[in-house]
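The chain below stands alone and is given as structure tokens, in the form predicted alone.
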Amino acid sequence: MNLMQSIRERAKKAKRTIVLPESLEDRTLRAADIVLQEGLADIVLLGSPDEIISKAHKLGLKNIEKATLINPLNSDKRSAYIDKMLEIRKSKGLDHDSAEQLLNDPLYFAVMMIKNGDAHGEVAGADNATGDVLRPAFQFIKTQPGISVVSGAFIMILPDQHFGDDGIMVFADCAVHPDPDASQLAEIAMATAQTARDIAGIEPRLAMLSFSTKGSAKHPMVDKVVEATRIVQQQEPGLLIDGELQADAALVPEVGLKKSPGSPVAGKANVLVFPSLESGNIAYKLVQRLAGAEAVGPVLQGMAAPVNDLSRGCSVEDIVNMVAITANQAK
């Protein structure tokens, strides 16, 4: 079985509820019938019950009528989840008309489900940008306890099975926060050794990147990451972690042992976290166009609950496979 099909099967033991508030994109449509039909989750389809069964109809999909759909304007949720939006941003000078705005537009009602416990998670982002995707989840779903920022992760499935954990490894910050510091950077760690457990099934082995091994450099920017990598072994000190290591010490045995000698991860990493947006995307695109990588993701992770962002090119299996993503994400 492979990584994509254990992420299904788990996805369906876990039956969470995911909302798909852009109802009426073809692809979202598409998708939202394959999960119904395979049993992924159950899906809430946002917007007008009436057009959206009409353009399933269209598009002769089969199971959208298993799906639970919710008109926005009018919900008998409404005013509970205006209540709540009070409640929560009422101090950032949150009106009831503004709330009630706010409420029509199917992204912020999706991120009140999830607050009032009517939804685990959410996928968006085939038909709309990403800040607007994130937007409300960070305003009112926010972030989990003890983290401050949001990052985004990919599950790198290689062909080269010597790397990781047979081929599979977990490569963040790349997609998010572009110029983190010690302390946010800790916070990625931590966050990506959840995603490693709870969506690549693996056990993490962290590398805290940089262009130095064990001070053969010295630079603000080594410095960093040395930081970063303390904060991470106080936090959690039964996390495997190892830091500041250059790429080939965290990736190739003989390299690891060489440089980083005893380090309980050099050589055998399975997680790689850059010190950068700038140094992480890059990273991560050049293993996929390279090396033939699939990239699953981005994962947002550090949110209190899963909120995950599509590209407005996905296919309709990017959106099936980020919808399995987010029932595993959500507890």
Second form
Amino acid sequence: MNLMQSIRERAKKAKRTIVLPESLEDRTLRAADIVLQEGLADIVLLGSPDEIISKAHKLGLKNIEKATLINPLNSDKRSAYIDKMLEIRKSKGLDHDSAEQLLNDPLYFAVMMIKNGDAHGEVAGADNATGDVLRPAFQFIKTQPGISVVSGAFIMILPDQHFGDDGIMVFADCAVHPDPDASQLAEIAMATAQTARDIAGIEPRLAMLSFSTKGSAKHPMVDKVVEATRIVQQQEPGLLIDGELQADAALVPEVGLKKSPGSPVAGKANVLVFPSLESGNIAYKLVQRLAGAEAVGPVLQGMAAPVNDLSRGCSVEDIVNMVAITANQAK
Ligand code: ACO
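Having seen the form predicted alone, I'd like the form predicted in complex with ligand ACO now, please.
Starting with the chain above, the whole complex follows.
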């Protein structure tokens, strides 16, 4: 069974409820139909039930009737959600009228469903930009205890199975936080280790990447990675981690042995933690295009409940997979 199949099998067993706010978007509705047909999760679709049903008929979808359809504009949960929104953001100046207004937006309604325990997770982004999907989640779902930044990991499935664990690696942050400081980078590393275990199904060996290996270069950017590594080692002493390492020292056994002898990670890393979003985003796209890797994600990590953002160029299959991943992340 390949990785995505096993993620789907785990989703079936988890029986989570995932909310899809972009219910009138064709690919999303087709994906919901497949998810319901395969029993990967229970689905909530937000919008006018009449419009959703009529669109599903037009597309010839047979399983949408198994979804729960909720219209954010007249849901009987509105007043409970507005109370919760005010409780969370009154100190940030949110008033009743603005909360009413925000709740008309399915992206806000979806996060309030999760916050209220009416859904386990959300997938959106086929129709909305990253910031518009993430902002409501940042504001109302917030981060897990002990984590202050959300980040985005990619599960990289490489054709060359010499790397990682039989070709499976995890890269982060490739999607969210542009310029983490040392303690944020340490959080990103620990969250990525959790994603490696929970979603990729591998026991993590983390390389904290830099342009320097073990003091070969001196620069504040290197110091940041060294400090982040130290923080992780202090907070999770059992985790296999090494840094700062260059990519070749992290991946190639002979180079790792030479540049970081005795390291539990050098030459055999299966998780790469990048020093900035710039390097992480560029790296995953290069590996995807030049090495022919499959890039599954971004899997958002560090949020108190899972919300995942799709690329607007996503396929129906991508959405189905992201629903399965989100179901796996939900606690
Ligand atoms: N983790 C947790 N909370 C965050 C984060 C984060 N990484 N970033 C912002 N927040 C919180 C802020 O603390 C703030 O909370 P508050 O209102 O309670 O004080 C709230 O979110 C809004 O903060 P802003 O700084 O106004 O954030 P903004 O909404 O402008 O930006 C965004 C957030 C959109 C995610 C921004 O960081 C961004 O554009 N990142 C890059 C995304 C991107 O383009 N990625 C590459 C493409 S994706 C790909 O290729 C797969």
